[in-house]
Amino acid sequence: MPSQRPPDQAPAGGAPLIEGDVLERVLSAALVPGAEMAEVFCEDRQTSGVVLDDGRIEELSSGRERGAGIRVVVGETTGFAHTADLSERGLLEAVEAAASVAREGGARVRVAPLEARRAASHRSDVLPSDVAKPVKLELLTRADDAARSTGAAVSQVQAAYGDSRRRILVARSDGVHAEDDQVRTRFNVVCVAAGDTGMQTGYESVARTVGFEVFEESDVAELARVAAARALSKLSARPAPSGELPVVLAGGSGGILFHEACGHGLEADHIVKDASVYVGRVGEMVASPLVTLVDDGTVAGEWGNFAIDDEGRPAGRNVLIDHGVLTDYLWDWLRARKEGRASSGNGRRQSYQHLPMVRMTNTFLLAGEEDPDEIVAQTPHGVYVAKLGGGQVNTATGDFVFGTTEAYLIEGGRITEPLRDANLIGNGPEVLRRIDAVGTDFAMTPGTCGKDGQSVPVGCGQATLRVTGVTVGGTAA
């Protein structure tokens, strides 16, 4: 089980985004008669990257992007408009168009003291933006060797870094005014192995919200390693079954299936809409006892970590599933309101052009008590999954496929021979009630969630496990 974040986080760097005095005027502005409601988020985001393909760089970039979105709540309508125009100029403007929702009458809604509240979602040891181009050019390089040295039938390589410094300040006229200081690093690598089957490929990343010293616990060359061996290994990989089987998923491997097949029908949202199949059925046994499902931002150095999230809320853990009985669902500030409740911390956006929505953060099953060599050797016949790719599910029915990216098959209780990429068709309720074994395997992966055109980083995870029965879709006869 992941650990969580310490609760006394050094505080974040740099002057306030918006003076406080300028924040208290233009909340006041906002709040036309009526208004239940008024929020300003400002955000401050820096990027850099860079690609290595075949040894060439192509790809450099850096870039910044500044500005607020000014949130206006009257009844059931929301109010949204966005500004690069940090003054208070420029925020009136923005609140003008945003509170334009607003009817005439009723009592001007006090704006309620604010108290700042500072944070960083984790100590960064190294910020990216003070190390020098060349020392990450020589990750890439490095990276690059260390995959061509695998073997001559690697024929493309691409390496890619990437970072960010996110810093975020929400005030809100129900007094909440917070601000974080965001920094994430990522690194991955794609190879590509040519064989008398064609092509094939493999994929091996980092993601960390931290500093550079993210490169201090991983190393690059054996990333590299790893993803031209998932690409060589499919060179001889047999067609995958078809039919259900068992399906052993590794630590790590399957948390991405659970995000998508269970978590997004978690989201309020979606319950609120009745579209989503665990509507209505809090206090009900909805998969195995052995199943512990917990979204939580605070776990440090995880892709979706914060210390707060997107309307000012600290990061929370928080337990949907119990031992296999449904708790709660996942809240916004919007969704919690109308049911007299607070937000469970997951209101997210993709930036300050955007309004929040109900997201995930960090979403695993917590782990269970069975050695992983052991869950293999009691499964007779099945399919063994080491990477799980992305995939597709139906949020009103938990219908879902997913594809493999790396699996084996598992015969007399051993791993024996690659498989060739395949698809898992099942249903995500179903195929929670259907985990008989899990391991104490835990580990994540880290991802990028999408969801009604906004993206948002956020970490999977679970230890190995076996569900019973999934129907695999692969083409062997």
Second form
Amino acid sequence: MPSQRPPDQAPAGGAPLIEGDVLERVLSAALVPGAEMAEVFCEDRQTSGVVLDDGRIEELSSGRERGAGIRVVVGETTGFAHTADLSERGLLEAVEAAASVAREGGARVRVAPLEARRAASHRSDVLPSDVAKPVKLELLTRADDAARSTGAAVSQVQAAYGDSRRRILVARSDGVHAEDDQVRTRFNVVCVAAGDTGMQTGYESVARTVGFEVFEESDVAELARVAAARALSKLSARPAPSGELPVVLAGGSGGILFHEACGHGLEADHIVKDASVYVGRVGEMVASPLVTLVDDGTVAGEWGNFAIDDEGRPAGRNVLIDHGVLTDYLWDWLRARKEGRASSGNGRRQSYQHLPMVRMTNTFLLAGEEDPDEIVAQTPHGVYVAKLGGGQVNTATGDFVFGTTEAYLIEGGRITEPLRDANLIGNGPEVLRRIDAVGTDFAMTPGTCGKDGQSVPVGCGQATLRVTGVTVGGTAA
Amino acid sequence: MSELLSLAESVVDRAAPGESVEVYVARGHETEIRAFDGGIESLASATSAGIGIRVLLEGGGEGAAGRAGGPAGGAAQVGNRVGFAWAGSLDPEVVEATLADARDNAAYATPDPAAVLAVPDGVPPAHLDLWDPSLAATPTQAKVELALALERQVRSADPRIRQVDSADYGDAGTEVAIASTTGVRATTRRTSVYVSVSAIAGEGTDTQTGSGFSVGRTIGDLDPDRAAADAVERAVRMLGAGKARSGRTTVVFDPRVVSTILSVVSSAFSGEAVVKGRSWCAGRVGELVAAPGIDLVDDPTDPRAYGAATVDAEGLACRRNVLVADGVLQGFLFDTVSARRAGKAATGSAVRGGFSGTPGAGCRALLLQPGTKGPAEILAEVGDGLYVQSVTGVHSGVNPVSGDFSVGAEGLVIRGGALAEPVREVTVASTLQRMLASVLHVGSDVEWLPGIAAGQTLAVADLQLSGT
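Having gone through the form predicted on its own, I am curious about the other one (the form predicted in complex with its partner chain); can you provide its structure?
Up next: the whole complex, starting with the chain shown before.
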């Protein structure tokens, strides 16, 4: 494990993105009569990536984006504008556009004094930008070699490395003035295997909110072999079954079940619009007593980790479901203010060009007490999901799907034949009640969550668990 | 426009001997308005610009080149090495740094004989009017009113509509210039406008949802009444929905769903997927890949298409490409690199994700040639089956490489040739290959939907329905 810098240490980012006196003048201008809150969100993001495909280092890329989003809230209306021009003049022009929604006649609110807090979730021992390019290339060629040597049927390999450094600054008229420096590193491999039955794919990834030291813990060759084996095993896979069956999800298989079955439905923007099956159910049993669900942006190094959210609020640990009882929702500033409460640190945005909204961070089910092998052994017939792909939910109805990318039949309490990819479908509250076993083998996996056109990095976690019945959408009758 | 091209050319002019350079410059303006509960929830308005630069270093590698530590050392290989960099700014110093980054990145890529820039091929771009100059001048208040009116209309349409969780208006104008050392000089610009609305219907404890939208290039193209009616009908007719029994069935897909499915199918026609062994269509030109009678064309020069374009992402003229004729595979879509690798000519089919992406081959305006029957006739012919009005989990349950297809579905039972009771929380599954071969009817009701494919009612035999 990398050593962590103390949280009070300033990031190695150098000068502030915007000077404090400029921020105060910009906020004063933005806080037009009638405005309740004005905010400057400034971001400087640098990315680099390398893609190996078809045996070639095909593309090295680097990118830079820098700008500010200005938000002005007047009553129930939010005005927003963004600019890539961080000069005082550029910022004031964006203020003009964002504040144009303000209605005349309100009382003027004063800008609270700004007290800078450089939170610095910067836990990167080795900044990726300090790593020579050939070192990154070597990861890719090693993964390519490892994948191709896994089996002769591996017909194509794509490996991708990427890193990003995102410095953000949030300054608000209510006195919040915070900065963060977020470094993320990821690596993924997609393999194609070809056989008599056609082609199959296998995917595996590592993604952490740390620097290049991630590769001290994660072996890219092993990652590539897992992806290759996943594709190879599906060449002999039979069609997934069709209909309602017991399903065992492996520890760390994705955790996307909870992300979709209830995570999105507990986001306060859906709640305040009465667009979630979980509206008005705090204090009720909404899940099996085995379910304790937490959203926690403070878990160091996880993909959904940060020091402050994109509204300047420190990341929080929030228990959403406690032994089956719904305890709280996830909040950003805008929705929390309506309820007269504080944000839970879940206001996030894809970039300075986007408005923040309620988002998950690292969402996970706490581990249980059962032996994972026993959970399988006590399942006479069903489906074992070793790896999940993505999913989707309709928060208003609670219906959700999630896809498998590695799954097997369970017959007589044993894992037997591999199955082709399929979606599973269920209804959130129903599926949560049907969880009858949770194991001890907790693990997290990284993912990208899309909502209303914005993507943010999130983590999902769970131990092995069983759902007594969920509809498996295969083609085998 | 001309200043964007001048900027692109000024960067191209800085190419060093032995370098090829391609510059893609984009600038856009967009407005997004969301109405909720009779008021404006948010109004966003912004201008952005950026640049993407590809540098190709000619000849095999020296020094850093090639697969670091790999079996094929750099010096023995021939071809160009490609580097890419982008920035969300057109400031001169940022552009300069971006060029330097692209150049540095190129030094480390594997030399590749197929890595070349597009060369103008003499095909003239179609004359298309994709730009509405009046959009930028339209007062914001008029746009706000469209969103508010849409929300009011849906709320008042039916007593069972208990919430409109969003009613949106949006527009965007994008201008692009592309220049290269290989002689490309291209500009293109387009505007797009949309309204969309999402409705929640309730009756007792039952809750269902429906959405509607309308897109165009000018505000005058929009049909908010249709968007509102769609959202209301789709939500209300789902009230009382239950699961269905598992079994094999004929499925009639709604035009929107067909557009989505075609978008996934389209990756099999990408020349890039073909040359990299990721297309199940590879090596099958001249063979039946769909039911006889099926014609599939990608034609960005058709002005009705949402993805209509004059030039592709490398600056070559977009053109009409026939992919499937009478069920027989005719060919693939190529950008310059995949064409070179396949020994073919580029088909003007380069696509990229804006200035921060590099070109690949893909569709812009897929159209399944319409049949003669409307939706009602198709339902009557099918007799019994499932009508699917929307699908979920397309990204998680449809594998474009293997063709495995499994999606969450909601819709209505088809009984006696007409729509009957609603169904939810089921999946429908097959493979893309089997579905194309099992098309029973292609509707006449073509809708030019947002995205890369049009849609119409489509009946497909023999899918597996999973429910109870």
